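Here you get one chain, nothing else, as structure tokens; it is the form predicted on its own.
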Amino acid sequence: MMGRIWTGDELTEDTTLTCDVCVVGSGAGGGVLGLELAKRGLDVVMLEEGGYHTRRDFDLDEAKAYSTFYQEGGNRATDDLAISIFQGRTVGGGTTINWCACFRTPPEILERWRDVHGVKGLDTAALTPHWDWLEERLSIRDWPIEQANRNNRILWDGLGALGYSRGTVKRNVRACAALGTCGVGCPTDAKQSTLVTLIPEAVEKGLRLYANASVRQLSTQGVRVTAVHADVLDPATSRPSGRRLTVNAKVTAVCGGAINSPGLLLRSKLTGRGNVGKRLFLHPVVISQARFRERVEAYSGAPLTVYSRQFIDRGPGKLGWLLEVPPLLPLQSAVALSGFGAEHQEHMASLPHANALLSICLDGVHPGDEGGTVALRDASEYTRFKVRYPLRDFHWEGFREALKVSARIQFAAGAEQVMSPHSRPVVMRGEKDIALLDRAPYSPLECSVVSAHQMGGCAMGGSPQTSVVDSTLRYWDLDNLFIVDGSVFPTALGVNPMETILGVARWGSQHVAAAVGSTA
């Protein structure tokens, strides 16, 4: 049976579905699930918020891309505007719109979901045999370093002038032409996102998928989830056309990412014993910023492409992060660079000259680190939740050390200036000024703090005291409810998390086909 995609437009009238398995969200956990369903013969229906875009559509125009792909038009934030949050929000989720990084879990990180939150039979040795499949099916590959961009090459020198360690980052891309702009979406499919991989593989075998359909509640009867109800959307404006779309399905799998998942089954009223937006993780980044005598053009070439995990332990309670370089285009770095007025047009005027580090904090991993909470707002707010995330002295400690090492390595690479993230930067002209880091200001909107990493809000783990999703994805209370995306991850992973969750994913498949009774 060949399945198909809708969009909103085409609905004219509320529609009612049957199926197997309703999946909601078509990032990395709902792609990988939904091929996986299809693959065993299930009747899949698939319900996306964001939009149907392909490559026609990524024209490499910003303005119009960021508010287009991106949740809450790349405007979502913590409460007190302290951290940026960027997320997708497309057919294909954050795989269409991400930048091509690609780990395996680290197994101190699984090993410590085990042995601290009780999570049983997902390690290393379960998740090996999906990972190759999916590094073959999705063209992972190491990209050399001889092919790094400059952005990427300034790390890499100078983290080996200081002889710190390094590595060069695998991407999931094939016949790629190192545009510069994946954030934007690939213009050429290179990617090899769910949108072009998995999600059509899927459609051929039957999987029936609708794009913008948010799904606004869950109905369950007893200890079943009866209904999913979705309101369609405009695809011209995303918001409600005023039709609805219901699914019954005998199994519904939420896969909307941290933030979204919480926030669908808290307004299902489903609140896993008051943990259900609990524990949400941000892999929290500070971003130092240096200017080159020669050309950079961090906005060209393979966007990331060298990490370092030299500063990922730095022992008991204190944060540690993955050093890693973002791409540079022009309306990204007038978001995100520092200055204002003639300061910040200076700044803009010499981009071409301008490369930026990453620090990738790695948050939940040491006691008392609860991370931040996702809650609804009021009857009113149809998209945006409220998010919380207490930025404490730890976090100030280790945002200040990681910018003391991004500076070295920066003026190691040859940098002739470097300058914090604060709303009033620090200049630093060479290495004697690194101490002035010392002396600035670190408090919420002092010091700039992004987001593009989501994780939590829906734990798993070895009690319903103290998780929503026991080890094979359930949902404690619910005998047909499971979670399948990055909200079960009872920490953050000190890495990109893409390929851990399509790992996840594609190991749980088997418990969410087996809940419909797929032996296959």
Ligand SMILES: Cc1cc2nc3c(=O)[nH]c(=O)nc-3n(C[C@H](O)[C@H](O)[C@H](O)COP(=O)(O)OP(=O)(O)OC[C@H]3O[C@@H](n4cnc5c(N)ncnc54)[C@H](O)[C@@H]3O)c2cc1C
Contents of the next structure:
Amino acid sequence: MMGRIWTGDELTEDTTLTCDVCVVGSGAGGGVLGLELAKRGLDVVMLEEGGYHTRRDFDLDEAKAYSTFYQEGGNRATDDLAISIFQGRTVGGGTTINWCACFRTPPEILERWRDVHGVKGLDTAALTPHWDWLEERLSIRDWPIEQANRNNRILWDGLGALGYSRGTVKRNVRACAALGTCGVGCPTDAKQSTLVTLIPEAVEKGLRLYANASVRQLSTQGVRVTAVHADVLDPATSRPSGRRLTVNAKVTAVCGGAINSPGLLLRSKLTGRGNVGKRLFLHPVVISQARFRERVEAYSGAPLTVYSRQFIDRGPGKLGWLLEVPPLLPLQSAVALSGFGAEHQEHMASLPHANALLSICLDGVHPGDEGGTVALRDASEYTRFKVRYPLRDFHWEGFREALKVSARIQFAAGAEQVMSPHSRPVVMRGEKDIALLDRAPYSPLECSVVSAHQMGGCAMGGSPQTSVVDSTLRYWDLDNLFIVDGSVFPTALGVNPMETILGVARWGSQHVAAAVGSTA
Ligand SMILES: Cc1cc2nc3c(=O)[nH]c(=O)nc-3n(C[C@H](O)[C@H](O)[C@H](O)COP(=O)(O)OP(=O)(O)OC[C@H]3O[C@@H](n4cnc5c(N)ncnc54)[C@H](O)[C@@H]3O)c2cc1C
Ligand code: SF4
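The structure above corresponds to the form predicted on its own; please give the structure of the form predicted together with the ligand next.
Zooming out: every chain and molecule, the one shown earlier first.
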């Protein structure tokens, strides 16, 4: 049976559907789950609040892309505005607009989940066959250093000059033209997102996908979810059209990603004994900006192809970080680069010479690091989420040391000037100026922090007292509700999360299928 993709404008009246499994969200977790269930012959309905955008819509118009393909028009942030949060909202979710870096989960993280959080049966051996399959299916291959753009090469050279460990990144691409525009959608379909791979295959196998369908609530009775209620959105405005879509499914799988999945549960009055919305991790990032005499053109070429985990483990109680580079597309840079007025104009004029290093900090693995929280602002159905993420001395110490290391790497690679991400940037013209970073202010809004990797909020664990889902991804207190996305991670990872989410979803699909009664 062939499935189909509907958009909001096609639903002209209230609609009720029945199916085996309702999957909420079509990103990394939802995309894999939808295919695996459809492959087993199950009747699957997938609801996605974002629009159905394909390569024809990925026209490199940044202004349109962030406001259309990202959560809250690209303006999501913590409640105190101290951390900007970038997250996908389109068919394919984050996989449609991310930068293609693929990493398997570090074994020590899975061991921590087992030993500290009581997760059972989810280890490297269990995930390996799923990663093997995904790497083949999504064409996840090394991007060799010979093909690195100058932006990545700077990181590679700087790491080498200082004797730090370094590696090249695997990417989920096929015939990639190295345009560098992954963050605004791939116009050539080279990026092997769920949008162009697993979802079309699932549709061929019968999946019914409704885009512009924003799930507002789950109804429950006793220990079961009885209905999934969605508002149909107008694709042109993303506002509710007034029409409702209701799905009655044997099993429901929430795959809305960290922040949205706990948010949906809270709207549905499912608090997981107080654990829903807790342990939100953001991989908080500080960015060190550098200027080189030669052209770097960091907006062009495969965006993220070199990394270093040299500083991921700085010992007990110290925040560690992963080093990578971001692409510097013009609009994104205009928002992210420091300075105001003439100073900012000058930075923008020299964008072709700019390089930036990301320090992606590993949160949730030190005693007392409970991360952030997601809550509802008020009782109204369209209330915005209140995302809190307290930044403490522990974080600021890590950020400061990370900025010092980044500056050293950038100077070692030949930078003329390095700037910190402070609202009044520390401008360094050589090694000796790095000490100035010690005197800079480290507090919310004075030093900019961003996040593109959200995890947690519906933590998996060994006890309903401390977690939201069990080791089969099932909500502890309901028989037919599963959560299958990055929100189930009990800690952050210290590597880019997509491949872990894909792997966990494929591994978890067996449990979701079993709950419908499928033994295939
Ligand atoms: C700019 C950027 C670059 C990134 N680069 C990388 C990278 O290079 N490598 C990497 O590993 N990771 C990267 N990431 C992160 C990665 O894309 C995410 O971690 C991953 O996609 C999360 O998967 P998920 O299934 O948890 O959620 P998502 O992929 O975010 O999918 C959730 C989907 O559910 C939908 N949804 C949410 N709530 C509802 C609702 N109530 N009703 C209906 N639908 C709903 C959302 O619209 C979304 O499409 C990047 C992210 C961004 C934003
Ligand atoms: S770099 Fe490759 S994957 Fe990214 S947008 Fe360009 S062609 Fe697509």
